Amino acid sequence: MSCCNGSRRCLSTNFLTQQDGHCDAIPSNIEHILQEYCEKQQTSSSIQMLMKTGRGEMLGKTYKSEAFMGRLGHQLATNRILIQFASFLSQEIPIRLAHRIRGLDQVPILRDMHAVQQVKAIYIRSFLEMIDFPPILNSNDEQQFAHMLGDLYTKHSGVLVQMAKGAYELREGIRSGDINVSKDVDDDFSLESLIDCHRCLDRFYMSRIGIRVLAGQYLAMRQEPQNNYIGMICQKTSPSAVVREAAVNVTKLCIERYGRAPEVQLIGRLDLTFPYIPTYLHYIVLELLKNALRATCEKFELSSSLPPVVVVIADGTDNEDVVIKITDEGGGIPRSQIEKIWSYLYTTAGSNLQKAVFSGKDHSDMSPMAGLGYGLPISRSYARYFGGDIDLMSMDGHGTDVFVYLKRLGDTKEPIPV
């Protein structure tokens, strides 16, 4: 490479100075490096693997010449765990970023949206910063890497909303006639024909979850340890506690929006705990409760009382999953609309409400009751990332049952999109 005496640092500097916050095409001087990383193999992980790494059980793979397990001092072991994890992330995250940059550059129609170009620019800047970082050989290197990764983690906090804004721009372009997708598709259903956009968004969000889980786990491991926690992973996550906290948040939102809220009743295995990341379970439950409470309030708008939303937590000793069922009597969903609710490009909220929430960040408890249209599909992506799933059964005219399946062993390898 000719610039900066062979260093890649000039690529990052040039990109930052040449871009105005968005990127409509990958610069030619970055293309070959991006392709190099796209050809590298991504490495899958799991909750169990992250816990083993946090406990130091994987150190033998890096320090093979030392039989130190059980003999190292706590601080030295902790330092080596962090160096090992940081070294892995410094190699793995650029590969994942490269795949997503390529995906955003190739997806038809959506790639032309200004908000998506801004996201692509963020990813390219992060990619260049990551590949420019030198090898991590000691604790000082690890501390500098943590500082850089923490900054990138914060900078990416609004990407979820930014991508939703790109979907909004696409919807508005189709409705206004500025974007012509198909002459045979009417205004209400045109977005469902954009299969490539759906697939791109699915891959993008799944990959984003993986990157933030890995980075978030590493950064959390550098903080003061909490009881029962290994990084972000709580070894004794209580679904009932998560549901109660989410119910408080959603009830407050519901009262602000509708002046009242249905009671959230919680039954089943309230004593159950299992290894999981509470932050992500909270997001899943929050989104599902928002839908249930909103539907109930709107269905019974003229009624003096509201039927409760019932949450059931089920588990048995031999069950492979922890299952959470959320039941409402909010009128249900027409069968013809069921597939739409899993679309990243579909929302029941109007344009003004969507515009009002584009300043938000990921996982905000105070996001509105409806708006961007990604609550359900993102929740399902979170569940699937950890080996679970979300299913929905609805009785049009009556109500909806949503089933959240959570893999209780945490040994499922993450699904890595290519």
Contents of the next structure:
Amino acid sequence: MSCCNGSRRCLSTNFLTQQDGHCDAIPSNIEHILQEYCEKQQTSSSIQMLMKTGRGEMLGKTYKSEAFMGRLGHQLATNRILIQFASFLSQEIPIRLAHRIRGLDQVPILRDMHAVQQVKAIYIRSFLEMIDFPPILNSNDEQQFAHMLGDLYTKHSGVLVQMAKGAYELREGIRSGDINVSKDVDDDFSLESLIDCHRCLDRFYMSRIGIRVLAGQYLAMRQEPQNNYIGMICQKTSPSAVVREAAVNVTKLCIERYGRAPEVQLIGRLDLTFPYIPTYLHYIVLELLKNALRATCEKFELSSSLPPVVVVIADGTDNEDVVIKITDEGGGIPRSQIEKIWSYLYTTAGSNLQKAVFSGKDHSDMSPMAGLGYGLPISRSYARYFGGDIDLMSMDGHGTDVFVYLKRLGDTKEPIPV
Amino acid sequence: MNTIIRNWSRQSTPGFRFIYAKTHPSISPSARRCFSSEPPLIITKSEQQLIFDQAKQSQTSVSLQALMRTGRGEYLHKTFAEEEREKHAATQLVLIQVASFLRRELPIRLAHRIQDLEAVPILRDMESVIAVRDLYIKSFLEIMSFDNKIQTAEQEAAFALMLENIYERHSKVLVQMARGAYEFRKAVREEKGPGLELEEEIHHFLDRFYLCRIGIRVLIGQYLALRQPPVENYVGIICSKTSPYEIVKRAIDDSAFMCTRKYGDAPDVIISGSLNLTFPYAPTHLHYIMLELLKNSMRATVEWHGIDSDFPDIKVVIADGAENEDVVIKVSDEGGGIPRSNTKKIWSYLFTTADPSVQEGMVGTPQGIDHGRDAPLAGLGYGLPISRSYARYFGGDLSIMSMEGYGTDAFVYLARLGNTKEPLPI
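Mind giving me the form predicted together with the partner chain, seeing as the form predicted on its own was just shown?
All chains and molecules follow, beginning with the one already shown.
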């Protein structure tokens, strides 16, 4: 059922005033619009596409890249690029939000968790706000849109932790017996057998990455241009530089915690650069190095020396992938436990630690996600987002090798979950 | 029209036993024109029924531990009453027990394979595959015609002799099936290559087939080995103190020999980790796996860096903690790696990096050498999938991770406790 803008605005304000951060069932008046958007197809993008758009190559007119690269001061991209991008987002993001809301609605058990309800409420609010927005016809509209989107982006930054809280509530509920699970729960860690929950979280996070990449890219393009950057994409992302930076951060953390840290050795193609989004690569490498250094320190607690963590960067001339391997001798993981480490529902962190952590933001150097078990699966989602992957091979009693595959040419489309 | 063949199993001269029938359903026109060493086999309706009945029964999975315990006589009480056990030597009773089990179990396993061989599309019409099927039927009928119950030492000895012949006869099946896969690729290429679905189905079939073959050969091999004079630490083909370090060293010698023979030189291999570790395993299996991996690493290293350069070492790490489930062996090389999109292909039975002319040569030889020093360095392209089947057979696994432009890491997981049952496909 389509409504005119007027009555839609009415709906959203009603929703916005009614809800107090809790959302049980979706009010039926909103349900119709949601359904309408759910039935639309999501449009996936690729790094190449984002770059081309950013350069104005999709405008169908000739556009000189030098002009883009810094001569125009704050007017970084022509208005038309921004308007084009903004229009696309104003259509696309609501569709993606609708799909996620539906997803959150359908996942058994998890959907009843308070934290998850809150997330759903945030999503519905954002959805309504966006569909409320009038068509973007000129620079002024575009500026308003950017403002709204920026607000949304900030408002949603806590969602990652919120969902982790939902998983925590789920685990606690099962442990205390409040929640009945149909499968046998004979040990703490059979929870990851809740495949539906895991799949929902996977789709949710993958989609969230997509929305934030699109929004982030758009917002970044409105900023002062940096050399080699198109929005968040750096055309000359250097894996070795990212690794070095992450190593510095993790080493600091490690020394604070254990009094010392193993050396991080970097070998291979140190000169390599390729187009990628450095913040995500940084997150992935940070996460993996944290695991590697921690495992090493804990295994060699009583000995005087620590074996190094070795990072290899590989790439041939025509290769599909840039591969980064991180090797540690931190004692490894038994083969039977490997599946669990990829689960969003599994963590070795104790209840108290988890409780204490639910206040921070998405990520920072002191990632609050430490110990909540999210680092690996989220890292893998980031890698997969643009056609790459992360694989982990462990040798029980010896150490672990993690392989990060990054698609080099960046023309893989986003893997948008249905 | 269907001629009945009696007692052919007792005859030893090939070529005279079987009568060709024009209308046998599973013989393709091309097969009729072939000049293989034996004309196609016909079986009677009652024999077909026999196969059908046996195939309906479930296969019994055995674990490495069970093999060892049986071999040591720890399960004798399950078959024999106390008085019997006091009357005869334990070893003889063990042999009778195992022989009885095999008399029951082998026909079931063979029957499952025969049915599978008859069901796989297109491949089943290949000349070599038909020959393999016939071989299986022949062995099946031979075993079925043996006494139902084995109770005396004489019976058991005769049974062993029969199994020895069968074991020998079947030793070329690996190469024959490879020939079959080769014929399949040729046949299908003429029609612009197999579709993805067909390729997958053939791959799964071959995977099942080889895994089961390993199972059958382990069971028979184990039994025959038990009849030999005992070797210290061995129970049949299982050595309770298998040392990964010793096996890796031997595999390095063998692969270095092959590499040097082909290229004039070979890279060094450095072994580190738990060099003193021992655990119960079948040494021949482990040797096959390690030889395969080291062969690949050496070849890749030499070809990537060029024959005149300083090769980077290949590194082998043997890992094991005190309570671990697995013994893990990692083989790392800097041989340039494989692109991620090709990683699936290396496990395929239908893809090989071997030169087509080498392939032709290999499939041409009737002896066809399974493994060993005399096999070419890059043979039929079967080494990796077969190695993985060996690893999986006793509850382990084999994984290959590659870094394109740098090198490859292979991880061999071996179940330490030996209590995993054989992973028998249905």
